[in-house]
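There is one chain below, alone, in structure tokens, taken in the form predicted on its own.
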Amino acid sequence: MAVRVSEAIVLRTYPYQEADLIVSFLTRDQGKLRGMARRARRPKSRFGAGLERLSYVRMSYYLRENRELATLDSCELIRSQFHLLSDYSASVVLDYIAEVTDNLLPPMERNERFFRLVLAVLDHVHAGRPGAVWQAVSYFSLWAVRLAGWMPQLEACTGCGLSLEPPERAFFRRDADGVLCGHCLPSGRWELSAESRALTHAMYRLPVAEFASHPWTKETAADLRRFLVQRIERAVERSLTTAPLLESC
């Protein structure tokens, strides 16, 4: 049984028995995997700090055919997110990215674009510029939904087909397939502003680093984040634990 070595991003760990951990991790070449890290909870573990949430590592593991759980051999830490833990907003954003990635991606299905997306938004958070965490979480949410195939068109009402180019207003609700005009959704609605729709198209065209000079606060695209979180929760059929924490920052 050959050892595989992959660049990986640690998503979550779960205690198992007295000293072991079950680790969910996203690899560049094999997609999302789960593995057993033996004795990882002991003080002198060979894994060190490499299994912390969203650590970027070079993971060595064995993966038997027809087995869902790999055996982790070791991991070499490339970059830690440890210094971001002192920033509460950044820490919650990291938890959100990990939760969405772990729940949205199917196991053992290569998705290098998603892997590169996570690395890019982590780089952006590390830059520490004003508004960077909110740029990162908005950009990540949009592309996570798009790469998963759950992003609807925003230019037309899914109810009647009316064009929603400004000044037409667009609305949404949790159980709708996309955005709706005011005639199709007269009550019980949230609005997706023209500004947020324009930002969506900008984020489709530009890498997240290009938004470094764009003024951005928590309120920027807040309606778009709500819309995207609802799309994610509908896709995974559960509520995200980190979503309300994110909006309470």
Contents of the next structure:
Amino acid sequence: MAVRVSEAIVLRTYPYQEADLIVSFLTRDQGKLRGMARRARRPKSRFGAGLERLSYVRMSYYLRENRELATLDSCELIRSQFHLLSDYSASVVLDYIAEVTDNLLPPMERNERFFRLVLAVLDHVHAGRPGAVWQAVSYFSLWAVRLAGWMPQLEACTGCGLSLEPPERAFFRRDADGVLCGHCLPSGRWELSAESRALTHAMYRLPVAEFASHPWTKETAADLRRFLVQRIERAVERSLTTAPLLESC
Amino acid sequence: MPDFAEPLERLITEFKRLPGVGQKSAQRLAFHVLRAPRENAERLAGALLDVKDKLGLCRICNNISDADLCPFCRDPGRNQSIVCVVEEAHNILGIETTRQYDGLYHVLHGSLSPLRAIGPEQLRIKSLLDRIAAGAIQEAILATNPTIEGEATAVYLAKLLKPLGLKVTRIGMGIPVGSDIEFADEVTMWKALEGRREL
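Starting from the form predicted on its own shown above, please give the structure in the form predicted in complex with the partner chain.
Next comes the full complex, this chain leading.
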């Protein structure tokens, strides 16, 4: 059984037995994996700070055929998120990214674009510009839904096919498949503003770093975030724990 | 899985609910109880019930206690001007074994973790602020775990406590005693350098 070495992002850990951890991690070349890190909670653990949430590491592990859990051998820390802890909202955003990634991606299915997305948004948060965490969470949510294949088209009503080019208004609801016009969804709805729809097109075209100079607050594209969180919750068939905390930051 | 008699099966199921106990360990424990004298089983059952019936939380520091106040809050010999803030009650044991600390404690019962739906409201922060508002405490030592969640909790608490005018300190983090600097990762080394002291 040969040791594999993969670039990986640690998504979540679960305490197991006295000092072990079960680790969920996203690798660049093998997709999302789970592994057992023996004695990882001891002070002299060989994993050090490498198994903290969203640490970017070079992970060494053994993967046996027909075994769900890999055995983690060691990890070399490439980049840690410890520097971001002075900002509580950044901390919640990182937990949100970890939760969505862990829930949305199927195990052992390579998805390098998703891996690069997570790295790009983490870099953007590290830049520490005003509004960067809200840009990162909006950009990440949009591309996460798109890469998972759950993004509906926003240009036409999914009910009647009416074009939703502005000034036509677009609405959404938790149980609807996409966006709808005012006739198809007369009540119990949220509006997806024309500005937010225009932003989605910009985010499809440009890398997240290009939004650095774009003025952005928590209120910017808040309707789009709500729409995307609903898409994600529909896809994973459960409520996201971090989503309400994110909006209360 | 073999079919055991119903009471034995029930005991195995209950042991399996304990953290870190799987089917085989649960069977071993259950058979041990079965073979042991009746008094041993009674002592075990009594101890389990006592934990539930006789223990509560200390009115002041939220430590686990069998009285209104825990032994640390009851002891007038302890330094009443320092409070050490820990995540869980069992963290106190680690600090007490050093015999270097004679102040008081405050147990938060967790750390900030959005992934586990634990925000500031779920922690015992308000009672800490009330203790500090009473005026006797001059220093708060933040002894949360050196993890992302523990560090986030410490940073959050520091922002709340510093404006109240008391000294806020964080326990040292870095290279464990007996290990080698060569094997320290970036964060551990950074924290060790950040917490360096003059000799």
